[in-house]
Each structure stands twice: as structure tokens, then as C-alpha cells.
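Shown here is one chain on its own, the form predicted alone, set out as C-alpha cells.
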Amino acid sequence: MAQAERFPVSQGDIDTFWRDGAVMLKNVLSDQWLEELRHGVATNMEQPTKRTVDWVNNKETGERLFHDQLTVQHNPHFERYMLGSPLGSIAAQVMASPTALAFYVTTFVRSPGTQSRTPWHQDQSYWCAEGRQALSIWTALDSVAAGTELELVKGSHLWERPLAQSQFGESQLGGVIDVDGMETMPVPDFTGADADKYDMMRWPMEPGDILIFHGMTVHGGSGALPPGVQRRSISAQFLGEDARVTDRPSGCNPDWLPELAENGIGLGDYPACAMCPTITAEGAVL
């Protein structure tokens, strides 16, 4: 049985995650794992998957926002990261789940000086998986200076209604998906008229730090990178043992339903399979 690294998470950090919807941990990833991620991002950009999208690709300004979504089988560097680093153990501990299911990885690469903001959204409202044990672990390969941080809305994972789903295409950036019959709340003006109504969480970070946030925590990127500064970030999505496969009225993004079906996983099932391995809180890879 393979064994991943284990990183003990304090009860205080676990409590903060469940209360606020996010917690940041310092110095979790070693230089070995940062180098693995550098190779993973480079390989991903050289060999993009069918799910690759440039949210922004402005030929005049050179601004580009590359985005891809991969399972562990898509990229050997990300597979080693998901199944060998401390992330699986951390996810299981934080979710209070015996195991953490390695759902998929998301890559974001912002070209130097990119100014386009990531729209406010909740990750899990797009996923083909439901359940309260769900989180993303975000890290960056470049320093995250004050004013350029990922921003998260404190306590938003506890809201009774999900936020309306945002559009991410360049021509639609910031718009919302109109889905009949979905009980959603409008996207507030978090940085304008409604700013005083919400508490924002943001952390300057260095490579090796990780940001853990619930699948339903509302977040968005500042997008305001200084000239000459790029942002390579990787978000690892994990599910706990209460997760079940679902479909969405608006469709799933990423839509893993066909691939899960090929692995014998259907609607209502727990999605553990060769496509989505699991790691115990002690680090054993199942």
C-alpha cells in the first residue's frame, strides 16, 4: 500500500475552517513538492487537456489567463502531488472524514500584469458531487503579495442558498448563468455598494503555503498583478465520505459524469474509483 506524507492539522485550524469557511497554513509543501508542481504546470501548458480554456487571451495586451481541469491520470506530476504530498491527509483531517477522495486538480496561470478578476463563485455549485465534506486546497508557485490575494467571503459556506453561478468566458466574464427553477441568490457587489455587509478573508502567501477553503465558500481573485509578475496557482479538490455524485440543472463544470460512468460510478454513488483514489487521514493511499 502506498503511503503519502502526513501533516498534522491542529484542532484550532479545523475549527476555523468550519466556522469561517477557510484557513491558511504556512510552510506545508517542501521544495520537492513545489518542484513537482512547477513541472506539472509546465507539462499541462505544453500538453493541455480537452478541458483547457483561456478565460482571457488578449493578443494586443498579451494578457492571458490559462485554465485547465485534470484528474490524477492526466498528469504524472499532479498525480504524485495529489497522492504523495500531505494534501490528502490534511483534507481528511479538516473534513473529519476517514478518507479524502482526490477528485481533480485545477491549474490557473495568469500572464505577467494580468488585470482580469476571477468572478465571485462557489466551486462546489459547479461540481458533479454534493455533500458537506468538500474542499479545495489552493497554492501558488509565485509569491502572493498584499493586494493580489485570493479573496474569500467569511462564513459564506453556511449560506442557505447558493450564489448564482458566474460565467467565466472572456466575453461573458462576470455575467451569471440563468437557470430556470434554481433557488439562488444574486451576486452581491462585494467590493462596491455591498462591501460593508461582508467580512473578507485574504492572506499574502509564499510558495509552500496552502489555503484550504470549503467547496461552498464564495471567493474570487483580485486579478490585479503588477507588471512583470505572473501567477501560477494550483487548486486540488477533495471530497469526504459523505460525497455523492449528482447532476446540475445548469450542467456540471467540470463534467466528469461520462468518465465516472466508465469507472462504474453513477448518480448517487460515492465516487471512489481508479479515477478518484482515496487517502486516509494517516496518509495511506487506497
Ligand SMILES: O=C(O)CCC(=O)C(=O)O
Contents of the next structure:
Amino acid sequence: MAQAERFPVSQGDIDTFWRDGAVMLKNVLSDQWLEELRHGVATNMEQPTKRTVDWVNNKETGERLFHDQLTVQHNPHFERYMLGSPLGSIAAQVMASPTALAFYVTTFVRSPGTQSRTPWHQDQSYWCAEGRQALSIWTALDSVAAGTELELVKGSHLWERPLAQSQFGESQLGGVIDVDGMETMPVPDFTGADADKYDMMRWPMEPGDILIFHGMTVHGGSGALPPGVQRRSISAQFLGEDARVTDRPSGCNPDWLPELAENGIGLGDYPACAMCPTITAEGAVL
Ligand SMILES: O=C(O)CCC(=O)C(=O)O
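Having seen the form predicted alone, could you give me the form predicted together with this ligand?
Expanding to the full complex; the earlier chain stays at the top.
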């Protein structure tokens, strides 16, 4: 049986995650894992997948924001990262789930000086998986200076109504998707007129630090970079054993339903399969 690294998470950090919707842990990823991620991102950009999009690609300013979503089967570096690094063990401990399922990996590469922020959103409202045991682990290969952090809304993973969904399309970042019959909350002006009503969480980070946030925690930002500064951020998505495959009224993004079906997984299933292996809190890869 393959073995992933194990990283003990304190009960205090787990409690913070469930209370606030996010927690940042310092110095989790060794140089070996950062090197693996560097290769993963470079390979991804050289060999785009069918889900690769440039959210921004401005020939005049040179500003580019590359984005992709990949399972462990799409990129050997990300496969090793998901199944060998301490992330799986951390995810299982934080979710208090017997196993953490390595759902997929998301890449965001901003060229130096890019000014485009990621729109406010909740990851899980796009996913083809529902359940409370769901999280993302975000990390960056470049230092994240104050003023350029990913920003998260404290406690938003507990909101009763989902946030209206932002548009994420080829050269179409922002704007709200209108879905018939879906009760959503209009996106507040978190950094402007409504700033006093919400507690924001943001952390300057160094390579090796990780930010764990719940699938329903509202977040955005991570842009407006100073000249000469690039941002390669990688987000790893994990599910716990209460997760079930679902469809969404607005369609899923990413839509893994066809690939899951090829792996024998249908609506209502916990999607453990060759496409989405699982890892225990002790690091055993199943
Ligand atoms: O790095 C970013 O700009 C966005 C990160 C994000 O939205 C995510 O990981 O879900």
C-alpha cells in the first residue's frame, strides 16, 4: 500500500477551521513538494488539458491569468503531490473523516503585475459533490505579500443561502450567472460599501505555507500584483466520506460527471475510484 506523509494537525487548528471556515498553517510543504508543484505547473502550461482557460489574456498589457482543473490522472507531479504529500492526511484529520478523497487540483498562474482579482465565490456550489466534509488547500509558489492575499469571509461556510455564482469563463471573469429557481444571496460589496458588515481573513504567506478553507467559505482576491511579481497558486480539493455526487441547476464546474461515470460512479455515490483515490489520516493511500 502506498504511503503519504503524515502531518499532525492540532485540535486548536481543526476547531478554528470549523468555527471560521479557514485556517492557515505555516511550513507544511518541504522543498521536495514545492519542486514537485513547480514541475506540475510548468507541465500543465506546456500541456494544456481540455479544461485549460485563460481567464485573462491581454496582448497589449501582457497580462495573463491561466487556469486549469486536473485530476490525479492528468499530471504525474500533481498526482504525487495529492497522494504523497501531507495534504491527504491533513484533510482527513480536519474533516474528521476516515478517508480524504483526492478530488482534483486547480491551478492559477498570474503573469507578473497581473491586476485581475479572482471574483468572490464558494468553491463547492460549483462542484458535482455535496456534503459538509469538503475543503480546498491553497498554496502559492511565490511569496504572498500583504495587499495581494487570497481573502476569505469569516463564518461564511455557515451561511444558509449560497452566494450567487460568479462567472468563470474563457476571458470572462466576473459577472453573475442567473439560474432560474435558485435562491441565492446577491454578492455583497465586501471591500466597499458592505465592508463593515463582514470579517475578512487574509494571510501573507511564504512558499510551504498552506491555507485550508471549507468548500462553502466565500473567497476571492489573490490578484493586483506589483510590477514584476508573478503568482502561481495551486488549490487541492478534498472530500470526506459524507460527500455524495450531485448535479447542479447551473451545471457543475468542473463537470466531472462524465469521467466519474466512466469510473462506475453515479449520482448519490461517494466518488472513491481510480480517478479519485482516498487517503487516511495516517497517510495510507487506498
Ligand atoms: O488563487 C486564486 O486567485 C484563487 C483561488 C481560489 O479561488 C480557489 O482556490 O478556489
